[in-house]
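In structure tokens, the next block holds one chain alone, the form predicted on its own.
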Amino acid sequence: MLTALPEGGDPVVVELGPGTGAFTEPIQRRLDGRGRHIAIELNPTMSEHLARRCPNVEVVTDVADNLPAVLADRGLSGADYVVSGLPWSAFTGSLIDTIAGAMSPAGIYTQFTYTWTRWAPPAKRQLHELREAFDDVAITPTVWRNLPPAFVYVSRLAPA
């Protein structure tokens, strides 16, 4: 999920639900004090759970889809990074396109899902709307290691 995020400069990565922090604190390793690291929950309880065990990291409680408001009510321009742990059934609408959409025109986007929903019809169509909105999509190789199995969806608005 993070090896695309840069180890230099200042970034301003996106989480998207967060939940427990499975990502956060990895990011927030890897960013080492560097740039800015915005996390977006749903869940207010899940909120206030993240921000006392991340202060480090400025914890939101809306919806992804305001992800662009949530930018500029900070004074930022676009996203350099934005990591989504959400489930398909998440995405309504023209979510990927919003994400795409408040990115800056360097910035990746990493889609967590697991192997077995590869094949389903929401996760079809979420592929192709990733293909749509973005100009580079590569598929890691599934992690077996992880339970269950899981891949990543890297996208980038800029060809790598």
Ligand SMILES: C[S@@+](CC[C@H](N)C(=O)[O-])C[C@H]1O[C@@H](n2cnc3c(N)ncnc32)[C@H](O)[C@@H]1O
The other form holds:
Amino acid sequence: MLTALPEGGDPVVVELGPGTGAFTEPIQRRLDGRGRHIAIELNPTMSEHLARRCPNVEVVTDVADNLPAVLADRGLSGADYVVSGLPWSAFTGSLIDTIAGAMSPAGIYTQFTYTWTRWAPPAKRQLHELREAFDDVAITPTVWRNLPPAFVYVSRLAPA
Ligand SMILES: C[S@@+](CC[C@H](N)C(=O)[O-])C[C@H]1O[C@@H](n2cnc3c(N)ncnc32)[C@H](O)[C@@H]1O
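Starting from the form predicted on its own shown above, please give the structure in the form predicted together with the named molecule.
Next comes the full complex, this chain leading.
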């Protein structure tokens, strides 16, 4: 999920649905004080817990669909790297278009999917939507050590 995260500069990194924060601390370690790290979590209990645990993360209690407003409120023109832990149920309407539209031109969006669900209709629909919204959608090999095994869609607005 984080392998394409830029190692230099000051990227604007956004987590959607950080939940218990499985990606939050690894992102903080990778950033090491660089850039901005914004986490948008719908559940206030989760977001309060995350804000206490990770004081350097800007935790916002909101729905992912409000990503453009969350960036605009902070004077940011786009996200450079978006990491999604959102469940399928969150991908109603045009959320993938909203995410793509809120990213900087070289932006990268990563979304994991459990391998055993790969051929289910929601997963197929999501891949189709990613391919419509992004120029390049790479699919990583399955990480069998993950429980359950999963792979990652790495989507870019500009070809890699
Ligand atoms: C599968 S969990 C997070 C997985 C995360 N990697 C973890 O380790 O906990 C999904 C999270 O997305 C949040 N969520 C669901 N729908 C959302 C939405 N529309 N906007 C923002 N967060 C949402 C849920 O509250 C939950 O915390």
